[in-house]
Each structure stands twice: as structure tokens, then as C-alpha cells.
Amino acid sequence: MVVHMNNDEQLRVLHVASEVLPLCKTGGLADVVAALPAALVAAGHDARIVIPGYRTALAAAAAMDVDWHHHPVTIEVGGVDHQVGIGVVQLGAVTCYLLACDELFDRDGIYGPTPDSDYEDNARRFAVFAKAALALPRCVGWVPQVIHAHDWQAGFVPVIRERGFGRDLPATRTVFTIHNIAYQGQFAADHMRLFGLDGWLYNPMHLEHHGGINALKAGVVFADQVTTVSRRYAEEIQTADYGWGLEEVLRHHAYKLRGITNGIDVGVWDPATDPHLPAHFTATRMAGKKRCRQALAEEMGLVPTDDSVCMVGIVSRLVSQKGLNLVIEAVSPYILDGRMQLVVLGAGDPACEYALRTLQGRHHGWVCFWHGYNEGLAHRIEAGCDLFLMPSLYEPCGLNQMYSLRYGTLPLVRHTGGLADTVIDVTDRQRGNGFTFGPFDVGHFSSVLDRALGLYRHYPREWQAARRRAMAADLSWTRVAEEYIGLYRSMVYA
């Protein structure tokens, strides 16, 4: 029997993730898990979130009047019972559940004692989280039609549900989203028992991966649908260069893999209202952007210049993936020639930080490196610059290029992942909104930088036209939510 799709019926979607703003964050996952359910609720659907009850998350929730479910749920993992409390907090219009288990989550770190390390019992921690997330609907009396699991920390949710733990959810479908395939959750083979899974699943077609089990692979293999955070990235991760050892698995499951490019919060990132800016502007009233540029130069201690000098910005983690080595090697001739000034905000690899400090010392008044992160300054760099650099080796989606488009700061990016989805080179006179290059080397980067600086100085009308196209792009989560709603409906009503 075919059940026809009802486009007016409210969907019930549970997002299972390890982070969400404003409760806990280590990367872009937290932004997505906050924004997508909010956009779904705004579209009239019932989207909820469940995360682990980390110490930091519970502290943040306490300030929001968290309510606790009267009865904890008992979760057995590897022959050990864990008592999991259920906290409820409202994140705007979205209900968020926190699964508290002190012996597993009451720690200083989220994934490990330091940002670059893992807890040795992460397999147990996220096995308990996965099982408790599947038990949650029975406890709160709300049954989702779709469980949307995010990244490796929730990768075992689809397989545990299918293999019987989710017996209260027989009609619930599963979506698994890969935010960054480089992080996979790989554990020893004997951890199969923690997840209560049959031994016969330990084979290359299911859970086995290079002599262990792989949480991200589990999500890909057992979810009904798999998504990733941009259309281009969905293609790239099926290749040896970008698949991080899972490219064959992804090619085998390509029939259910699709890319849906993330959005940004266009309320927070709005040059017409941004409280971090000294002046506001729109695509038709750009005088405020010039004032933002002048104020940024003063704040950064740059020498005064006229408008013929391009103000270039970077806001980034300073790691090799982001292509900062290309920038450091290439920019000096353009600075010495008086064609550009450079502002960099970020922190990361000590060698990269040292190179940027050296560059700043060599070009005093023309380069400013601000070490660390400053939210207000990030907004002012986006608003005050003319050109924004993101020469990433790979970029699943990327956010700063979309912030740049929103603020009329043309992005210069490598043609990869979400950068390729959102930035179109200005050689396309009808759609171009930035600059792109292909091979990851200094020669190709220098060539496109030279081209961008030339267009800025000598062809201001073409630059302004590209800027208007950039600011007209639909970057909202409303667009993203519509794509996910279509995916959910195709699963629920098929």
C-alpha cells in the first residue's frame, strides 16, 4: 500500500547530537544542531534535541531553569547499569533534553581531558548516550517520526535502533549527518558488547573497519538516509583524497547519500543591525561599510590608506587544513606594492602563529595578527574588509565565506566542499560573487589573489556588482530546513 505524502502534516523530529549552542560547543556541529531544529519549529514542525548532560551543559542549563523528569532511566551497557537523569530546557522555541549520568559526563572536558585528547571510556559514554536517547521517547511520552543523528558520537543510534533496542519506535526512520568525516569514533572490536550488538555484525559490510569498529561507519551503513553539510562534500568524501578511509563504504551507500549545504543565522549576521559594528549598511546603502573599514584599520593599528588599497581579512583556526601557509608565502609582494593590508584573527598551530607574528613584524602597519578569538572583532573584520581569504585544503561546509557574502566582503576560496557550493567566481558575470582557485599550491593561490586585487583597484563597477550579488544570496536556515523537510517527508510518507 502506498501512503501519499501530506505536505501540511506536522513532522516530529528528534535530533541526537553531542553539542548544541548555547549549552556546549567545540565546533560548528553545535551551531547546526541549534539552528536546524529552530528553523524546523519556525516552519511549524515539532523538532527536539537530545544531548549528553555534560558538566558545562548542565551549568548552562541551570541558568535557564532546567526541569528534571521525575524518574531516571536505567541503561545497561556491557553488563553495568547506569542511571540516567532527564533534564528539560527550552532553547527558544525548541525543547532540549539533557541526559545526565555523573560517572560518565560530569567531567571538565566533553570528549577528553584536553581538546586534543579522548577519554578512554568514550565507547561506553556514547553507548549509554545512544541507548538513553532511544529510550527517551518512552520516558517523555513523545514519539518522533524521524531520529536525526549527528556525527560519530550518535553513529550507533541507527544500528542499535534497528537491532532491537528501539522496539518502541518500529515506524521511526533514521537520518545520519556527517559534519566532518575526519572524526570517526574508532574503537577496539571488543567494544561490540557495550552496544549490545550481535557478533555477526562484525564484518566489513557492517561494523568492522581496519580491525576495530567505527561509529561513523555504523551511522552510514544503518541509517535510512545519510546527509552531509554541502553538495560538493558529498561527492568529495567518496574519493580517496577526502574519504579518510571510508570512501568505499560511502560509494557503496551513495544511493542514500546527499549533500545539503548549511545556512547561517541571518539575524545574528546582519550588517543592517549588527550591534558589533560601528556603522550599519545594506546592499543599497553602502556608506556604513566604508566607515566600518576605517574603524577596523584604527582598531588594528594599521596605517591610513586610500580606497585603492584592498583591506583583506582572515578569521580562522590556524591549522594546515585552512591553507594559511599559502597566505603566508604569497602576500608579501602585494603588501610591499601597496595593494593590500591584512587582518588575521585566530589561534592554533604554534608554527603558524609564529609565522604570522613574523609577517606582522616585517610589515608593520600593514599586517595585524590578533591572537585568540573575539566574537565582536570577527564581525568587524567581516564588515570592514573588502576581501576575505579561505584557501582551505578541504572544507565540509564553511561558515565564514557565507558571513562574508552577507557583509559584501568578497570571499576568495579554494573550490572545495561547501566553499564550492556557495562561492561562484566573478568570471561568471551573471552569478559571480567571489574568487575561486583549484590546485592547492602557492602559484594558483597567488594568481587568484593577484586577479582579485586587480579587479578591486581597476574595475570598481564590476567589484560593486559582484558585491551586490554576494549580499543577495539566500544563506538562511529556512532554505536548509525546507530541504530537510522534503527529505523527512519522503521517508515518513513513502
Ligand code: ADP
The other form holds:
Amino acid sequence: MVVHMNNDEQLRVLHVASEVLPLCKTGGLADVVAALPAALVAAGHDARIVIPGYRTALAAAAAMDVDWHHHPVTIEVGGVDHQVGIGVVQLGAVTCYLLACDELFDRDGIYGPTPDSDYEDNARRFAVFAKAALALPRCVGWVPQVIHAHDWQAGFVPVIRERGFGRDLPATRTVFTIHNIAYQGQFAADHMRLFGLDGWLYNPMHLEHHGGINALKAGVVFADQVTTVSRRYAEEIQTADYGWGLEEVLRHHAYKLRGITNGIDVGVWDPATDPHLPAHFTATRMAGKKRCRQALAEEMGLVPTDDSVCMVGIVSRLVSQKGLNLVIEAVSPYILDGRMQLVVLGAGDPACEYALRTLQGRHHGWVCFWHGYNEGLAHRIEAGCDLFLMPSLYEPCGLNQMYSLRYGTLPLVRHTGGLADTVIDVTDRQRGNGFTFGPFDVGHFSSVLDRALGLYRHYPREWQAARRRAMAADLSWTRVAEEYIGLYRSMVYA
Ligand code: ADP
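Now that we've seen the form predicted alone, could you pull up the form predicted together with the named molecule?
All chains and molecules follow, beginning with the one already shown.
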């Protein structure tokens, strides 16, 4: 349903980002850039998106219905002119612009020839993108009140706007969102010229960072407001443990930094209707969850067990951030005692994959590791498990703990980032919906796992109460969009 409102109340917001579902995705950014504008439009606002016209994105858009503006716009970067075509595609109710420039974006990869490498001309690619995004309003005759730039790829947008390129957007305010501070876009100092920025900005208070220029820092310093994807992460990134070298910059700009915790697509992740599941359930009719558990055990080749054994799940990229090493080191005694079975879905670090295969071999029929990416199985694990593990070292927001809450699968998480915002330990008897631990070590992880398995086996009523609270949480983008609308309004009507 779209809410209709008059022009005075309606906000015009342009999201500038590198990824959006379903056109191109390498990470959670693409989900947010799809979901937030959709929720804003549903609330009656005019939110649009602009992304680079990568080869993959143009191919995906071609399968929909793309309109091309007749006149490409000329964007000068470092003395070279680039012709940028403007494609328009509808993503549901949201208008999305694609900025096409063959010599920069018509390539196999998005950021580099392989997922772990960068193109040498990334500074030029994203300088052209930033300038073209700022030229877009003039080209299409639509002036946003707020430009909302996401992550390092759009980090130079606020400074380029402020330093002259946004002359025709004098009243436009800027928001910059950090989705993961580990990725910053650091370039050599001589790229200042490419971005058309004055040399005097090359100092530690503005753009200089460790002898180069840093796109994320540029976004933080020059945006009117800065957000990140959870409240806790907004605090954490101001500390040396989580700031990846930018903690001082963030502390300095803390007055305009806030965390807004992401939502999830509650239509796609709904245990009452999920087409990936063999049976459905709701908080008041849980029989379907039991059937999901049995079907999952069969699908994964686990030995049949009764309800006294806790079914534990993990769906994750297998990278050190996710804390899988704690799980691998800690779980064997609990499996040997017959207290839990474990299903893991994921791919990534070969050493972690090897360790999971070894664990599976050691506990045949009690541990199953499914290697690879499998959307449907991710849904069935969320639905069929009793407990979900996410002992991340850091987690800007995290999605899986929210899917788990929605599917009545209690999350066991480290108290960090978005995990801390969304999961409350059951020691809080009024609000508890999962299990949390603090220090990142095997001892603390084992003890919370022991506590969770104990509650599961010996206190089923407490478990069910926590599960009801988990399933009642409002995780929708509608709620999140309200927070962003409040932020936009505070800037536009200040
Ligand atoms: P991150 O973005 O750091 O990987 P999140 O929890 O925020 O972590 O989001 C991970 C998303 O990717 C979730 O939607 C999760 O279900 C999905 N995912 C990760 N690995 C797999 C996999 N092997 N198969 C299916 N889905 C996966």
C-alpha cells in the first residue's frame, strides 16, 4: 500500500549507491538500498536510486524495461571527458537510474577482476559515478532535498557537492551511511585532481588519511549527517577495536553520527508463507516448525532424534569475522553428550571449510556441513532449527539473527553491533529472546552454549516464552524507514 501525501510533506530523496537488488549484489548493501527506498515510497515519499551501470546491472535491467535518456551527460574527470548514459528502470514502485559508461563499467567484475582484487582505475570510476550522480537531477529535472550516499563508493559525493559541483543543488542536504567500516576506499594522494578537489583539502582534518585520500573519511567529514546500520555499531566504530583506523575521525564527528538498525524483508522471510519450507507455522501454531525440523534432519542426512536434542544451525560466509573457530573448537563435547546436532551452510575460507568437514567426519549423522550458497536451504535451516549461532567478532548489523527471531529459532550471538541491538539475553525474563556473550573466546562461547542447551532441555516453558517474544519482534523496514524520515525531516526543515 502506498500512502498519499501532499507535496509539502513529501520528501524527495536520492540514494546514491554501488549496489541494489535485484540488479547487482556483492553484500548486504544491495538489500538495504533496495528495501529502504521501497519503504520510503510506501510511506508516501519520493525516493529514487542511482547506481553505476555495471555490465551485470545493465543485463539484469535489460530483462526488465529500461528507458534511455536521449542525451548522455559529459563528465570531466582529471582532464578526460566521459560520456555517461542515463538508463531508467522501475524496481517495484521505486525509480532507479543506471549511469552507463562503457570504458569504466562494462567489465566482468564490479570492483575488480576477481572478488578479492580492485581495478586500478577505481578512483576514476567512482569519481565519474559521483559527479554523474550529482549531475543527474539537472538531467532528469528532479531535484532531491536529500542525497543519501552509501559506503565508500559514494563517499566523495558530499565533498564534491559542497566544493562546487553541486552548485545547482544549493538546498540539498547530504546523509552518508557506513555499512561496513572495514571497506574504506583508500587512494593515492594524487587522485585529489581526479575528483576536482582543491589541494588545501589534503590535510588530516579533511581528506588526507595515512598518506592518501580515503573515501569513507570523505563521506564522514563532509556529509551533513552520518549514519551506520545499528546503534551499537555507531558506538563501537568510535573505538580502536572496531574503527579500522577511523575511530578518531568518527569521535570528532560524533555529533552528527547515529545508528539506525536495519530491518529485514518480512514478506520474503515469513514462516507462515515461505515457499521454501515443507510446512508453515506462526507464533500461535507451531506444529509446522516441528515438521520443518524433521524434514531438515532428513535433507541433511542426520540421524533421527527426539525433541530433547537441540537442533543448532549456522548460515554464514566462512570468514574470520564470523567466529566459526569458536564453534569448531567448542561443540564436540555437547554433540558427544547427545545434547545437540549441528547443520552448517556456508562457503569461504578453505581452512574453515576443512575444519567443518573434519567435524562432520568425526560426528557422522550429528553434524552436517553443506558447502556452497543455497537460498532455499538457508530458509529451511532458519525454520528447522531450535538455536542459531552467530558468534561474530564484529557485525555492523547482521541479518541472520533477525531471520532466526522471526522463525522462532533462538539466536546465540556475541554482544556486538546489530546483534547487540536485536538480541536480548533470556536472563532478562521480560524481554529475553536469545543468548548473548561478551569476550571473544572459546570459554565464554562454551559457557553460553551450555546455558542455552540447558534451558532448551530442562526449561521448555521458558524456552517457549523466549521464542514467543522472538517471533513478536517488529523487524520490518516500515519501522526503520520512520527513523530515516525523522532524520531527513530534521535536516530539510531545520
Ligand atoms: P554478511 O552480510 O556479513 O554476510 P549478514 O548476516 O548480514 O552477514 O547477511 C548474510 C546474508 O547472506 C543472509 O541473507 C544469509 O542468509 C545469506 N547467506 C550467507 N551465506 C549463505 C549461504 N551459504 N547460502 C545461502 N545464504 C547465505
